[in-house]
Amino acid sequence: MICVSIGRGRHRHVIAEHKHLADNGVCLVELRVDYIQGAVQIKRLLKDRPCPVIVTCRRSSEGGRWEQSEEARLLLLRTAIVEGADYVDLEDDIAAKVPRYGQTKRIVSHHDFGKTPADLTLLHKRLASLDADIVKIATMANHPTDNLRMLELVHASKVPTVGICMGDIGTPTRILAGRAGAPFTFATFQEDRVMAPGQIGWRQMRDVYRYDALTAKTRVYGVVADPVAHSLSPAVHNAALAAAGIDAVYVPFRVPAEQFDQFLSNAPRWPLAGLSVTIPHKEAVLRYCRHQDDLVKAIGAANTVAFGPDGMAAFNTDATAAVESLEAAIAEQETLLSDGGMPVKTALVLGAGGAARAVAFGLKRKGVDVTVTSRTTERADKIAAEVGCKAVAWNSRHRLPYDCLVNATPVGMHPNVDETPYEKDHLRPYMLVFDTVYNPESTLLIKEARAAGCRTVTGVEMFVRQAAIQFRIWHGVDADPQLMREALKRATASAKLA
């Protein structure tokens, strides 16, 4: 079950959103009466409740806005269970003098915005202690091991209990608390109204993950990255999912690099079943992959990893999604040459990270004579003697004529949708220009090149399909393109709003 919090300074406006959310099929909310501007009047909140409640008073120690004095925090809380709340959250500091009183049941929180603590079995026992009925521990996540701490404890618990970890290393936690035992989690109502670091939208929460159908048998994947806040993967592989009926949830992992050995033994714990893998971790994840495909093998990086009975194997979808993209492109020109090979001869990557050595690995499979370049020249240099291309000068990257243009860096991605790695003046109708940018699919550079008369790729094309190669090593059937496709614009759409 979601909990949703609503956090309002007006009581209206918490009895509208109240109703809004129960209209919407939500079972249980959080009134944070905190927020409230003026003098609570819990009767008036409580009254003709649509569905059950929980009524939380939190000071600005555990995050909270209550600025009154603490005798009369302690009288609201005892107002609200006098009134017949459904719930009252009670820290461990004040249970013991808020006594048990009518059908109202007690929620015992502990929550630290630092860390997540050693002994987490000590702390429950303790606030288990304080005449609770269901505990809630909210800490903050510093290390991909707090959040495993933090489930495995739930799923231990004999009395009810609600962990989360806060922060983005600690969504997982949000996410899985459910698959994990605990009766419910906490969502917002609005994504730019959050309560609590790293808190999810209820909407979210219900339709991109699922929330409510995760059980203690749902395979758990993910992308595992750093950032990864930024990444729309969940919303592509979680609707597939959903749309193929498969029993599996799709997480984002953030997880940095000094930690991200550790994160790989504990794969078991969770236990995962495949990730995604991207920036910075795309290199060293082979370090504990007992299998490699060609692509793996001859790029040296992978970006999907997949759990098997004999271990890891890393494949490398980038690259074959990368000239797909480009072939699929021009055969809807009808301008792919009849014996197969690619219609372009030369082409020029902008960037040295991993998508580029990627893109320019495919391309000189196929038989073009690549080029590549960076604003940083060891890196250019480094990827054209693993791949077996040329480099050039990133201020040289507009002398000669090339075939096909691929930009592989992130200049034009949202929010810097005003930039481009490539003058227009030197965009020539000939051209094939890829832009593996996806948000926005439309970027800077695409709206020049088509006006330039080029034939144009967008990042969008690239993503889908490499998507939907992870989700068929995964899963071993084909997810629908167009849904994937669907699901990435919604998201992104989305992404610009948040």
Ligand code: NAP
Second form
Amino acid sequence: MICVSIGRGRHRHVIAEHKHLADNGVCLVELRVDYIQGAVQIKRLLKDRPCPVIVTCRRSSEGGRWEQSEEARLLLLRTAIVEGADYVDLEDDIAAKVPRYGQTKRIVSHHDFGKTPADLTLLHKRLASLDADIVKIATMANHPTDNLRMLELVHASKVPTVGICMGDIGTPTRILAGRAGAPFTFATFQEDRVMAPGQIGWRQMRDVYRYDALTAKTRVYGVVADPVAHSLSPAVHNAALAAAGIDAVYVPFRVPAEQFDQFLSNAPRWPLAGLSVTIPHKEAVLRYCRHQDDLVKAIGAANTVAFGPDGMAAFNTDATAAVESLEAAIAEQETLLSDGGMPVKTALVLGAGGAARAVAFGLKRKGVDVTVTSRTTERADKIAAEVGCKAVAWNSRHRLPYDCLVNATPVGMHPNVDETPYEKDHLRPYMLVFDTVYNPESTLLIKEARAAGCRTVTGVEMFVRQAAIQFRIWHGVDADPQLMREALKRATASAKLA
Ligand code: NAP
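Structure of the form predicted in complex with the named molecule, given the form predicted on its own:
Every component of the complex follows; first up is the chain already shown.
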């Protein structure tokens, strides 16, 4: 069950949001009465409530907004019990001061905004002993292992337990709480109105992560990166999983570089079935993969891992996706040969990071004469040596004409949508222009290329293809690319609004 936290300054807004949520099928809300400005009218909030409530009044030391006295806060919580609130949230230091009464269930909670304590079991035992119907523990995750410890605690608890890790690192615990056996998880009313670090909006929890459908048997996939919050892969993969009726979920794992070793060695504890691997782990991951496909070996980087009985297998779907995207466009272009069109023989790749390397390798394998250019000359030189292609200085990138231009830099990406890595005066109608940036789909480079009469390939095409190849590797079936495309576009639109 998803419990949606409502934190508004005015009673009528709380009541309106409560009604809206109940009308949309939400079965439990948390009324954060510490957000209410002025005197809190508990009776008014509980009267005619459209679905059950948890009444919570949080002090500032626990991330709340309550500024009045502690006596007034205790009185408010006792009033909520007398008025028949379904649940009250009582922090561990006050649980003994607020006695059980009537039907109201007691959630005994503990918050730690700095860390996840070493001994969670001991903490849990103490909370459960305070006449708890439900134990709630919310602690800051500083390490991915904190998530595992929390989920394992939830799973092992006899007393129903909501265990959540806060912060970006802790997001998986919010999504997987129910899978571990928690009675509910917390989500916000709106994506951008979080009340605790790392919270997710309830619609995303319901529609993207399908929280209520996850069970102990649901397989866990995800994207591992740092940062990861911006990743659109969860939207794309979860949409495809739902459409294919596969019992799996795809979760964002924020894992800093220095914690990657331990994250992977703990993979069986989740257990993880597959990962998309991105910055900064694409090269480091190879140390753990006994099986590497040829492309991975050649490129020296992987963006996909599958966990199997024989260990981890690494793949690079970026390179294949980039080439497939270009091939589709080239195939179209070659049909124009008789009309004076031109096949791709030469390509200039802008950038010298992971994407550039994958594209350069992929094109070179197809017999294209590749040139790489980068702001940092040494990086382009390095790729050129590895791929066996040419490098030119960044300032010389406009000097020679190429059949194909690939932007593998982030230039033009949201929010810097007015930037382009290539001057439009140098675009020629015979050029095939491929921008790997997918947010927005129509970058300035793509717009100017279209205006110059060039054929174009967008980053959305590559993104969807690399995700579709991952899907096939992990699940053995094809995803619907159009559905993935639409999910990506919806996610980019809402990311821009946030
Ligand atoms: P990366 O490893 O960080 O490399 C980025 C490259 O861009 C570096 O060569 C960097 O140069 C260069 N660069 C950054 N800012 C620049 C600027 N203002 N002017 C000129 N060059 C600049 O990143 P990556 O993994 O290769 O990804 C690059 C882009 O590819 C991403 O932003 C993403 O949009 C796109 N991508 C798309 C897909 C897809 O599926 N569509 C997949 C992967 C990546 P320095 O070395 O000088 O910093």
